[in-house]
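Here we start with a single chain on its own, the form predicted alone, put down as structure tokens.
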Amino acid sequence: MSEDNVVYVGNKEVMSYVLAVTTQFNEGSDEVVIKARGRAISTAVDTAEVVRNRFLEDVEVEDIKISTETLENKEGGESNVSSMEIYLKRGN
């Protein structure tokens, strides 16, 4: 997997998101991962669902995996915070 099939979601509007991952695909890719972390993830979700299904109804989850990050805070402790990665794949 490159680092060029992956989107990063952060404080944008979804359909920035939808049409990066669309773009994605329409230029050749048959896997793309979506990024996100803290309260991005509920923004990426809701991307996968949108390309799914609305854009690209040959698309499917093939895999999801979450973890816990641990972050320097601006106090200089550690705070944990949840990220997931969601990966989309090209039906045939």
Second form
There are 2 protein chains.
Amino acid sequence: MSEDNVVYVGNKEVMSYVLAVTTQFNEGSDEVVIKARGRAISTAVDTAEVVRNRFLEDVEVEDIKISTETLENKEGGESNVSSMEIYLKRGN
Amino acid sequence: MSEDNVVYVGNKEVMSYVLAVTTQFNEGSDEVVIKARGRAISTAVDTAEVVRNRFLEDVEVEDIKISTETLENKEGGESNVSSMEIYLKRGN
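What I would like now is the form predicted together with a further copy of the same chain, since the data block earlier showed the form predicted alone; can you produce it?
Complete assembly follows, chain above in first position.
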């Protein structure tokens, strides 16, 4: 799930991603990026909000980026999916 | 669905919101705000991306804000829900 300071959000419960993000910060990261695609984007926003409101109140949203990725689907064709990156940073 | 230059995203198809946003821009708005809560946040991102990539390529994402709203649920209790605002602006 983690690669350096990136947490990829999929279909698990919000709390498993909240744990992953808080662990990254507690292990010394100053910045953690939450990445998600498609339906998981809502879970990524939930994760950022729960981390900030209930666990690490000094963490701020530094930036949010959205984009479109083209994926190859099972039939070999291509389909577009929205993706989002939420940059969380430890406040000074 | 629209209030000045705001488009509220709910459970409809993405294209109905894409139409609402493009109509706002075509009627002369320079900025349109897409607002959504909870699961509809993913649809809001899809809407912004489809508008920018397939309909109005000069429209840019000016800002994205996330927050938590406390809502009263049917039993009279309170529950938190994530919300998002995507600020789209016509490029110069």
